[in-house]
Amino acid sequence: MTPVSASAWPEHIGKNDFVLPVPETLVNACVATLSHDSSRPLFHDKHGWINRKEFLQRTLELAGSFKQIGLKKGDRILISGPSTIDLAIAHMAALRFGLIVVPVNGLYQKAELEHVIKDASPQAALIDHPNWKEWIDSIDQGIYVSSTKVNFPTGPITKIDQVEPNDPALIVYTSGTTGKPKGAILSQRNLLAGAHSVRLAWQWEEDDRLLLCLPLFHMHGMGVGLHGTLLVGSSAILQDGFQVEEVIQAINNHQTSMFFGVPTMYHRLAKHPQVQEMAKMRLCVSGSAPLAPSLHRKLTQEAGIEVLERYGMTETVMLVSNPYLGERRSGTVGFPLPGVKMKVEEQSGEILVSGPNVFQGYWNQLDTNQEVFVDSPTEHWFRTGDLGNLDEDGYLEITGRKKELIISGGYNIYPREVDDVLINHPAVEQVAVAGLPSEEWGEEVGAWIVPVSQEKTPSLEEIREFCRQYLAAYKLPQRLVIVNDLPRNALGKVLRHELREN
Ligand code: MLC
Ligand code: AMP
């Protein structure tokens, strides 16, 4: 098994060295950039622009508030809100102060939030969703709670930006391979490496303007869009949610040069009569889920947009990307990014990766950490759980997943989580959930149910309403199949891949 490294990149980026800006922390690299040209616009949201100087000043004030309420370096802070400048400030202020940010999906229901809070035990929470303050108070009364427009008093602060490369900066909850969502710990260096590699690969420059309508609580919007903008010192138009019409309008209103999206977004954009407007931007990137070759072709041929597909993970930020200048090969995700080493295990086809972007391990999960890392004295490889194949020119095709995971519209859904809720429905005797192909969403959640009684089978609507109490809306089953039995192996384990044949 020969590792493939960034060797494919020199012809595309003109150099092979991958040197992180010293002192190898995201925070210091961003602050260094933003401290120059203070009047340059940085972020725009529906309230207007903020420039570099104002942004840095507000993060400093907020760090002062963190000090006032007694937070200290290494404390966890849960952050969840719509994509606004306030959210970007809260995120950066926390990182500058040395807190560990725990970003959370705002669609979560109480039980999902409770799991994160009990596991990460945050000392503070900045949240903008109705009910959440009440929920958090009922889970743990000791947590300081505010909206992302923080209302804590501020005060003077001397210790700022004093972080080390290996200091944890984020704990991001992800389905992982088994069990309940686990918190992936990413260090300052991991985050810097993740943003720096795409900056080089995509020729991301100060004059770029990113159109960003991805949520800022996942790696795509946050680790690439937000951190990349701060690192490069370019600018970004933050849209709160994805509306096709607003995307098309922003391209002209703000002269945006880049767009990052998930395949579901491109699927919707492709149907808009003015989709060609997208071709005015120099770079449109797709990731988080496979981009169907037919959609890639349609966008190229009918709208003149040659989407660049790349592959990443919460645990590793970005891993592999099609080239900016060379051929963007549809059905593949390209070459390992600068700094990333990759190998495909011969027997299993699993993709293993290594590099400064690869996370430190899961929070409170010693056993799982031993399973997902393959270590020797000289090497440290992470098992991605994805299966792949290198084509004759070294482009990586993702051929499947070893892990049980459904990806719908770029959101990950762990089937066991849905099973565990549905088994408590009074009309359900046995249940198993698996992904079904969908043109719009990539995959949809299907639920195979053996009812308690064939006379009283539950409807899809009933099932959805039941799940809605415990699960975020994107995890709700979209299809229901009533069956007499579930396919199982000799040990009684459900064979999820065989469900789809029913
Ligand atoms: C929303 N819904 C979804 C859904 N998103 N259902 C299934 N899958 C999804 N992804 C629900 C809504 O809650 C609603 O439910 C119903 O579907 C219709 O909603 P909608 O208005 O059509 O959806 P919309 O709000 O437009 O959201 C679609 C979307 C969004 C594609 C814009 O899902 C999205 O922003 N996805 C991006 C996720 C992301 O950032 N992933 C990156 C992970 S990081 P109801 O029942 O209330 O009507 C990662 C690493 C990497 O993967 O490589 O990047
Ligand atoms: P997450 O845990 O949300 O970070 O999702 C990461 C997973 O998304 C990866 O392990 C892959 O399975 C999948 N993924 C990301 N980008 C792509 C892509 N371009 N093609 C196929 N799968 C992808």
Contents of the next structure:
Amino acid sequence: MTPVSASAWPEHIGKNDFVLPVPETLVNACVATLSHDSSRPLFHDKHGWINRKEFLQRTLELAGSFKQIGLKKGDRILISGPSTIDLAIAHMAALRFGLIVVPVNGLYQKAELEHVIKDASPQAALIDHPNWKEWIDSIDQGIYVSSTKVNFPTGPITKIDQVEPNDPALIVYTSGTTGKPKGAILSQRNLLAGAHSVRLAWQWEEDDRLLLCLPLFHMHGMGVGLHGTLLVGSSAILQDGFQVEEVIQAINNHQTSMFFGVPTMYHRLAKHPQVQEMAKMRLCVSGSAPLAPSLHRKLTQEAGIEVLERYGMTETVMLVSNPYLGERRSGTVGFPLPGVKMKVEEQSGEILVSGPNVFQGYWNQLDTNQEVFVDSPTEHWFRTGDLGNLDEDGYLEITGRKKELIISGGYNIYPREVDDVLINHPAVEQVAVAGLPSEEWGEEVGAWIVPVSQEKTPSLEEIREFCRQYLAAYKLPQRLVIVNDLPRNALGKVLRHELREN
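Okay, that one was the form predicted together with ligand MLC. Can I see the form predicted on its own too?
The following holds one chain only.
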């Protein structure tokens, strides 16, 4: 296995060791921060601001309500709704009480919601979606259901913030890019380590103001954006969904200094005539899917922002990041974050990671847990399922998913490598490559393309001719499928397993 040098981070953060705040729980670290300077603004949504004192008081009151309705430490609670202060309060109140939060994508339909409920068996649900109460009642009538604007009875509570580092805090269901979602169990310590590592690496300070349009059910918006803000004691502008115009306006209206997004957001921002406003912020981070090198260059040249790419997973919060100070190398995700160890298997190219941020395992998935964890005499390693390689300076490049690897005629083909070529074709707006069954080759390269316009729809031969300049012959697409949209999850990640020829 090839290890990644951890020497890059001390150079940028001035520390050689990684020490978590005692007692190594997210809850206690956040409460300790927010208990000082109580009038300082914390979150803003469309209804206005809430300060630290009000936030802590409301989470305390809601925790008291949880006790009144009979919940106890270790119970699961499903939470889902738009990105609002109410949702942030519900999330933090549950963690302070010792509940295990099950955050759920608000776009789920009944069958998807049913899978989560039957798997996690929550005792309560706080939801802000039409039809969901009716759906939940039809799935399991034993679940206490309310909105995040809770109107529970309140009562005195004495045991608050009584959590241990290894207590489960979240069960987060994976994006489902390779099948049915699995529930990743993350402890208090896992969440603290994930937020603390980026706090150090990105020089996140109390005076920062984050513009957050990412959903709070996903690790990028919740585990980094929400938890990071609470840990640092900075502030955040919560926007319900992503609208380019609202992002541009918020930069000036709220003097934001940080923006977290996904490549789809940056693609749309790059087209806005006032995209240069983004340069007023000190840090713009991209993750959850690869940022095309061509888009990275365009944002640098035309908008004046050098986007920082990073790499994380539901199971690990954050793992790897380009440096805040130093070269942010396009097409790579940088170095392992403080506290993270990483290695790349020489033969398979699979990325393995270890550290206090790595989850405890999948809920009700004993067999899978035995497959994804590898124990050495001194380390506990998690098989990410992602493939990567290191350049000469130790920057990590993500080349694809192990299960998405195309094997054609005995050759290994990484879909992203072909994606990155095709996206530069002038007639291609979006593209995703995946393997298709072939009697002769085992698999063939299929390319699903959203054209720039119907008048400029490229032919298969045009696509192959373009690719010949950059790719070996065995990597050229053998089949072409023209589509109006690509199947994606809520954060813009292409669901390659859902690509079909018809």
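Basically, rigid core = biggest C-alpha set you can superpose within 1.5 Å across the two forms. Everything quoted here is computed from the prediction, not taken from an experiment. Numbering follows the first chain given and starts at 1.
Treated as two rigid parts, the chain shows its smaller part rotated by 148° relative to the larger one between these two forms, based on C-alpha superpositions.
Once the core is aligned between these two forms, the alpha carbon position of Ala434 differs by 5.4 Å; this is the C-alpha shift at that site.
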